[in-house]
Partner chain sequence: MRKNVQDHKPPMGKEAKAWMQDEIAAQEVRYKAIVDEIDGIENERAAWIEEFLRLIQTRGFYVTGDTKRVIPKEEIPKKPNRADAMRVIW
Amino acid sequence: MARPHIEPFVELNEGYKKFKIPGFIGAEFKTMSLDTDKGACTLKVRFNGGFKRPPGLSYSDLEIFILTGEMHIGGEVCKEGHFLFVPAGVALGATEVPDGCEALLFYNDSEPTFEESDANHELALKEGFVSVNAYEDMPWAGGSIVSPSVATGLFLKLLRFDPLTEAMTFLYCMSPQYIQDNISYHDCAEESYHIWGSSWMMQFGELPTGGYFWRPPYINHGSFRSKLGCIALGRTDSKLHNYFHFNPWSNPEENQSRAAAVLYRQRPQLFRWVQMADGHNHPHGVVGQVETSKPPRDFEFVDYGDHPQTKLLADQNYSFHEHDHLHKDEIAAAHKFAHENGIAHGHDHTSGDHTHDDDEY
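Answer block, the chain by itself, in the form predicted on its own:
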């Protein structure tokens, strides 16, 4: 199963456990969240004074944020506020913790592992490596880095951005007396750890220093406030899009449908394609024209599908043959070649009752 919804969780109330796996002996941990299928997890780790280990790598993407103390990695001194993103297979230098430190460790793909090596794996995405002191080396930016944006008074430092998935790791802070009165949810999972200060949320109450959450997609959260301000580390697993509303009683299924309604309203032809039935994704013939009997439900704007502009866009039907420069015989020949050579081209041909509107062989 995916990681369950954990909110709120205050790790300061929990004790440390000793690591028993190679590469971590001499350190202790607290589990904040865990995917029990893949082993991906978020840990708070205490590296006791004198901790050492040789150069090595992990087979999971790893993110490290130093909360207190210093960690020496390959000759680089990583102190409070230092952030590292270590792609799977990238070898870190020899690690030493002279006087102890505490850090957040995020294993994004699998359980914590360590393989001694002074060289990167040949397939490692070494260009993705990030090492930066978030406190000292980066300026604050307004919350408008994400649009639609949150209320003014929230500031961000973007530490890591994945250009493929648009996943982000960022430092954020709420200014004293910060307030946002609406409710939001997202298409992505998100997590946060309060480094200092506290914030309040209508559904989950006060989150103090040491507070943490892992929140799956489409969970309502808000309204928000922070009396004295706070600073926290946040992460998402894909694109962060803010859906705002004022209905605290909507559930994740309703929120998901409302998010789909946004796509339908803006790009209805794309919506038809993502709603493909039976796994088809074929540009030739009627299987490429999925009929949508009614738009997805939006609890806030129930009749949005009747808006003239929405109907104008949604009612357009395109014939892909009109835009296809291949003659029909050439299309048939291409299909036959794909069949004979085992080339995947968008159909599952294992069932005997499968037919094509344009097959001629």
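Numbering follows the first chain given and starts at 1. The model shown is predicted, which means the values in this text are computed figures rather than measured ones. We call the rigid core the largest set of C-alpha positions that still match within 1.5 Å between the two forms. First, how it differs from the form predicted together with its partner chain.
- Once the rigid core is overlaid between these two forms, G305 counts among the residues whose Cα shifts by 2 Å or more.
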The other form holds:
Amino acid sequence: MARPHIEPFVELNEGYKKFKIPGFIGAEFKTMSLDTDKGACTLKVRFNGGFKRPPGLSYSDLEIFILTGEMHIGGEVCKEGHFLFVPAGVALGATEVPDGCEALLFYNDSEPTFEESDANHELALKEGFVSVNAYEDMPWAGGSIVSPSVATGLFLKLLRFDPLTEAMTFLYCMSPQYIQDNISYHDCAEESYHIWGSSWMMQFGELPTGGYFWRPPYINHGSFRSKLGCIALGRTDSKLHNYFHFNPWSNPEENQSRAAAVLYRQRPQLFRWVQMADGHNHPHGVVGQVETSKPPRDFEFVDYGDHPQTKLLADQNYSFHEHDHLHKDEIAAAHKFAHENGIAHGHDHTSGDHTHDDDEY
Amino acid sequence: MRKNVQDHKPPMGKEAKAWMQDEIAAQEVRYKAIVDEIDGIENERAAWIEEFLRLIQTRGFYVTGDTKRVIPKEEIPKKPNRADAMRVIW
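The form predicted together with its partner chain, contrasted with the form predicted on its own above:
Okay, now the whole complex, with that chain kicking things off.
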């Protein structure tokens, strides 16, 4: 699994650790969540007073949100609430932290990297760079940016929107006495850090200041409450659609199937094209299934399949389907392995109170 | 094939490898602590569910935005008879 479900996690209860990766010496960190395959991660970092770093770049897209204090980057003073999206390979100016600061750092593609450089990498997508003070430079907007939508009383500031994946980074707040009585899940992973205040969800209880979650797709959350309000930084890794329902006991697999049913109802022509009646999919892959290494053609974004985040998302395997028995191809592989390696084995297969129709394996 | 900066990432250094190892181990501990914590409040969570099911039959279920629908009793789901019915961390 890419990143496990981390929810709830209150980072204020944890201590900082010293960074030992080059480029980060003098800073301390707390890991909130980590992609154990790629190293992509969300960190809270404390840059102690006097921290200095020469100009340099990362080989991962990087998002920075200043929580407290000031960070001087190439002469720009980034104060509380400052948000940066730094595409991989874009060189940031010399960094200085005169009096200390704390920030959230999101490495979207790999583990934290730093390479000294005063020039952008030749392949850097520098036009994607964002630098904005989320507190001072933007107004709050209503939270109903998608439909079905959240209840009135949730406000947003959209900080970054990825046109390829529709991933979003946003500041949001819930007004005091916020209520939304439904259960939600999404097709995307969702992440949040509570800068101040608390909110409550029926599955996880109260999430206070310093509370954090990384929630994989299709996991129930809600109903929702916020007694005294909260302000938080949120992210999704792809398009957010609110699937609302009122079954507190549905599991991710049932939710996933229900999401497909929604697609069947609401985009029937697309569904019919993707999932053919005879059980194979379009576009055709080597065994008649969707071949993720060759994603469908997009006349607008011709190379989108090579985009790092598209690849990362396509490679992720959130498998909620657990068995105490093996499937046909797994049994065949295990049996072949046993034969080839002289491992003792039987030729009957039963598991629990059922028998498979593939017992010849 | 389009090349990206990410494709040119140098191999992971020994400090980064050690960092990954440490943090993967720490995350496993963190995940287990979360599961234990959530399992520990199962009775409380059951009461929250009961209250939620009551509210959607009286004040209503939020269909979209502030649009609500009062759910009739016959539509209220029954708790399934499976071991992981109360599982919320996946």
